[in-house]
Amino acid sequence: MFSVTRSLRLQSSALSRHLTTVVNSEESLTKIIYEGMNQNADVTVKDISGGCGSMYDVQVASSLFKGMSKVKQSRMVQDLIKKEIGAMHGLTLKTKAL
């Protein structure tokens, strides 16, 4: 019984750390984009991987995008999170000029 209880506690602890990492990743991506755009953006980041933190839906709306093509808007955001993208399995990115 001791080993089963201990195993469940360890699994629960690992799950808790994993979920904290996912939330921190969402918050981290949001902060990187928001600060990289001089705090002039509405940024929404959601983990769409089912909780493993490997796929994100990122939506960014900013007046900085005004007059830019969608491709340039996307590249601007991708450049900000280039390092983080390397650790992802997928990314959905939507941008909008305000």
Second form
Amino acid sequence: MFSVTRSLRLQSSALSRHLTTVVNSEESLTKIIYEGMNQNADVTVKDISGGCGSMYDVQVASSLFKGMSKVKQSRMVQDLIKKEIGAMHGLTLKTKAL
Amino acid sequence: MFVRFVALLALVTAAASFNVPVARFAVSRTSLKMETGDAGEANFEQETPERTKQRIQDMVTKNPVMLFMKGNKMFPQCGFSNTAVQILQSYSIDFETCDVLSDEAVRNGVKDFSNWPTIPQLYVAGEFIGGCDIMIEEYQNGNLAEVIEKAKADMM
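Mind giving me the form predicted in complex with the partner chain, seeing as the form predicted alone was just shown?
Time for the whole complex; same chain goes first.
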């Protein structure tokens, strides 16, 4: 009995090492964007999927956006969270130049 | 012996005429999508990424206002796509749409083509304008109207 549960636990940890799933959260997304923009941004990330972590509203305001087109501003943020977006069902993204 | 053969032939023919699947060796044209490769050989593969890219390029070139969305104008299948359609309809212009839900190749391909991770995606005069969020903002500040007016003028 003891050995069965131990071997199961070992198997599941080995399995989890092979499966790299992205788990998003408001905190993790905020951190990635904030750090990615050299801490020069006001970042607000809200889970709008009722806590499911599948849809987010992201708002970023930064002086780094100055002179950039809207598309370029959005692309800058999207590139930072490319992998994370892959794990989402959708997101709204608003950027603003300061 | 010969009689038996004729009898068997008659049986198979009769069965075939009654649509009984006795000996279906023929592959109907509708069941397999056959494409000919460059050398004229038949290949049963899916559309290549290059071909998809070409299709997308054609769509954005041939249509002054092109929207890649989920669903279509009559029945948008997503809130963001619906908003995009509403905005475009407010300008009373002709615009084309592509339903990515019924075109998996374009659904993935357009994300690479535009280097943009979400749907809907708007192209005006072959230029990528953005997704729903950008459309809303540009609609509110009047920039989108400008871009569309220019495309409309070029269309004439």
